[in-house]
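Just one chain is shown here, as structure tokens, and it is the form predicted on its own.
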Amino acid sequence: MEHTNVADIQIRPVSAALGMEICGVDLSEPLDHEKFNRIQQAWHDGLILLIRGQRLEEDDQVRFCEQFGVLGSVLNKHTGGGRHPSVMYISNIKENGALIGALPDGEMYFHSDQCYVEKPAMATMLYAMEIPKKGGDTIFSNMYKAYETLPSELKIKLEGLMAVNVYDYEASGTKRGSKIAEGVKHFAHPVFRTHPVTKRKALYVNRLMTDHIIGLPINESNDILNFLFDHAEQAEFTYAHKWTVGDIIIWDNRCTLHARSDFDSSERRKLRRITVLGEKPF
């Protein structure tokens, strides 16, 4: 694998599919304006970015995902929220009897952040703070390529067309209901949207959330959405990270997808996430 130094950093690709690892920070001290510039370049490069080694406390963490854009607030009411207002545990630990972070067991489907609000988080950080023997691994995909290797006769069909994405998976992470019920958070996107910086297209539908393609009958609608969910979570397209602790993973959320495998809900996981805003697919 080609290895790039600058300004004292190292930047190596972490799979086939996506992913840059950097290597020669300490996220614990600021960053200056020409490693973080590089540091963010890699990140439009390889769609998610990988930092091992980390020793992070909330406020270090904060203050490097700053450096992205602007904070995202927590938009759903969980537990585990840390003192900064952006900040929320992903943890199946309890304490006192209630668990003290969000999310915090099973498999969850492969979706994209907070893509049922008009402006979905244009980032997601995860700090790993413990971590299972086994599985709890984030799976990333690139949709990049998913919406590249598309037949092109479904690239035409499907050009600016909307899909309805849907927040209904609070007692599942695998669960993709057939009507919207009163009160779920929804909002429409394009099937196929344009990165702000990058100018590519991705494709923007995914397991857990999607619902429904607006203006296709629904037959069809649920067979090309099948298509699209096995298609964009082929191998190829995927990186597995297999967290250790210390790790701290910054990703794209206009052009990846991630799901997390299962674990056994005895062992402690607990990752620390804060999201940065975004604006309006187009």
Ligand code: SIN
The other form holds:
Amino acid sequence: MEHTNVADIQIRPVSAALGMEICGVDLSEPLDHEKFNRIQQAWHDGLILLIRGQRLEEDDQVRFCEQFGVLGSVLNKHTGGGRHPSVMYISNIKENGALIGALPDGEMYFHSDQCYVEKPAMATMLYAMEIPKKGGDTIFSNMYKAYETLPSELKIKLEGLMAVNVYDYEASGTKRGSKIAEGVKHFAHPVFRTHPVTKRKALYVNRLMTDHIIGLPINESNDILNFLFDHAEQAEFTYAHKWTVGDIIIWDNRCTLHARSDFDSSERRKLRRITVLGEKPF
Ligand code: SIN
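Just the form predicted on its own so far, so send over the form predicted together with the ligand.
Let us now look at the entire complex, which starts with that chain.
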């Protein structure tokens, strides 16, 4: 088996906000440690990695993703589980009348994966298999920049505070300040978290899943959260990725948010998704 030399990898920024594109790798082949270390450093620098033009079977994507850490398991096999226990599909395609994947259609607000559990996924990887002609972009936001550019009085006020994150699969979004329905998963995490590798601080609240900030009156919590959501989603912190079949992206849930733009539900969309286990945010 042939390995490309590390010198053959090219790394370039994807946008002013975040992202590094890696060229010169074929992920259908194993990556040696030296090359992976270079890729992992680019990931920490860029927060998301983009690699285009890949042709990957489930096993190839699993092998690449495993280099980032221990893979998460797909908990609900009825929402798009693949052959491998860590693989799930995001898709609106139906076979024999049933969806083959999860999160089928429509816009999704900004969020960080699994922020409503004690140890949210550290990373999420998507591989594009079928893509609509227009829309269905995944939009990423740089939460280091969001934190660093907050007014200093807000940084001081929110330092050390926790926010409750919740995701109700039955509801289209969160109803902030309302009682969290019985059985719906939720967990409190710091409003500002520290990345365990880069040691940088990131804003860790999001429009889809953050319900309230503990210890503030509900009106104040709502006002501050609305300010933080608008702040985190501004154009200068974001990059919208227009997928092409064969693209692979891995994002770091500890320092980014992501959202999805709407698309024509009569068009087919299918991405293969794997997550990497993470630590309790601090
Ligand atoms: C997700 O939020 O994980 C889905 C992203 C997408 O479908 O683009």
